[in-house]
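Take a look at this one chain, the form predicted alone, written out in structure tokens.
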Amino acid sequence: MATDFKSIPLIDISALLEKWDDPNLIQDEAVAEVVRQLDEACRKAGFFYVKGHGIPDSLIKEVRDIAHRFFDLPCEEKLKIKLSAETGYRGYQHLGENITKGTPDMHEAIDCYREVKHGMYGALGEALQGANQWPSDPPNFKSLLEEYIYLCTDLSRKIMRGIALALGGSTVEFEGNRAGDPFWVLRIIGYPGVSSENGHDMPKNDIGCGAHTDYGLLTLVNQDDAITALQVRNVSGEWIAAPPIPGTFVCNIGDMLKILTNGLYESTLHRVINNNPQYRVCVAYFYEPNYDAAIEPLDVCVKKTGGSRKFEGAVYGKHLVSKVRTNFVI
């Protein structure tokens, strides 16, 4: 459960990644220390930075750079891949088209999901059925982002093995019928900065993205350097800044992990306010359970939290679709 944290911990996960598939993983002292730090971070804040993650810094920056190039295009170009219900909620959203708790968010975005083929999940999959809409300009956008998604998926699976051990479960606790065939979501988001046009200042507290929790298991946030805009709320209601640290991802846990851990780990509220004059890009990768997974508290977590289940089960795909339909104006 979240606490009165004042800062977000930084964890070097290189030892975990080096031995992630070792059957005796937890017996390694360096790995055990990573696991301890993951447990503490998930219990106290639900947020943490990771370094030593193995994804090249050059690729992480290239992903942000190509997003900037897309958002710099004229509106008519961006609207060629406009998001709609007919596109499976995939594609480009203009400023104010994403809604958080009834209020338009001041960001634009490209939304992507793992491909859902016709009939793949029956009626459960119909809303998100289809392939992603990738822009043709910049020309290498699709290939670059697909490489990035592959690496983020691999990294997330390994981090989740460490979290499984932190909970006292087996290394594959979050695989099999829970997340052995993980769904993923990618949001490429652009936040306009504070500027002056025609002598009129824009409001200094425009909400780039309203307070919310994420839906799945684990989020990897790749944010522009030198612009602090992400804020995380502690148990006292204070908003704690999550400034960018070069070479790291900001990670946070989502609603499905909260259910699986019976509330031992919290999906913490967070928001984005860009008061910087510079345009800010954030690329958020969401590692999710199997689309059709029935998520219920793990027995090991029920025992750790008093012996009774605090949450009803949820089907991940149904939870995702309900959120998607609520959050978009199309």
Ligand SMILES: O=C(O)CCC(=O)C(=O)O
Contents of the next structure:
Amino acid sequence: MATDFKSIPLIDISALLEKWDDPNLIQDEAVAEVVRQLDEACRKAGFFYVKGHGIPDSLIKEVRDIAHRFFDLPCEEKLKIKLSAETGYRGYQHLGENITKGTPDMHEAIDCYREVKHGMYGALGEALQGANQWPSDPPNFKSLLEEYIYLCTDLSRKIMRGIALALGGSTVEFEGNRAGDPFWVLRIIGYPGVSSENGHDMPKNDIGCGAHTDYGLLTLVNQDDAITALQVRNVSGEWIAAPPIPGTFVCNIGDMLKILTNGLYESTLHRVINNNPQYRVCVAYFYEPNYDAAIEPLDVCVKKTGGSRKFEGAVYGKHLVSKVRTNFVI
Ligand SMILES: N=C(N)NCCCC[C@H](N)C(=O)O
Ligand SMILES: O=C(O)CCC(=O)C(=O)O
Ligand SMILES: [Fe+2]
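The structure above corresponds to the form predicted alone; please give the structure of the form predicted together with the ligand next.
The complete assembly is shown below, putting the previous chain first.
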């Protein structure tokens, strides 16, 4: 259950990463401490920062820099990779095109998903079928982002092992049919800053991204330094800032983990408001279940939460497609 947390905990996960594949993982004291902190953060906030994650700071920064360079390009250039239903909802969306609860978001973005080959998931896979659309400018965009996706996938798998232990499950609870072939999503997002024309500030509080929960298992947020814009809602309805902490990712749990844990962990509402003069970039990586995974509360979590199932099962791909279709009314 989310609480009235006032700040977001920071967890050093290096001990977990050192031993993640050790069969006696949980017997290691340092690992057990990481697992305890993950459990507390997921129960109380559904959000945490991670440090000691092993992804080089230089790469994390390069990814944001290249995103800035893309968003700086003229509109015609960016529209060469325009997202539509025909591209499997992959590609560039201009400002105001993504919709959250009926209101256009003040962001532009490139959306990428794990590739879906023709016929791969039958009718279930049709909406997202296709390959990603990468910009040809900047020229190394695709190779840099593919390297980044590879490292984020690897890191997320290891964090999910820690979360599996936190739930009292087996280390491979989120592998195999559940998330052994994760349907990852990458959103490269740009939020314009507040501009001042004629010395007067434009109206503030334009919503960069309206309040929402994420859809899958675990999100890794790589946000620009020195701009605070991401806000997380606590149980009392207060919006708690998640300021950038250099060298960390902001992590949060998604809707599928809420179902799997029978509500022990919640996918917490969050939103983005960029009230700063600078343009802000965020590269959000989403680690999700297998596209065709049937997600249901884990037995171990049902036992921990009073013995009855609180949620209907969901097929992840169906959940995703219903979200994507309402995000883009095109
Ligand atoms: N893949 C993820 N989680 N994307 C999050 C986007 C959130 C905003 C979207 N318009 C919505 O209403 O969900
Ligand atoms: O820009 C951010 O910090 C977070 C973006 C986000 O919540 C999302 O894309 O799901
Ligand atoms: Fe989000």
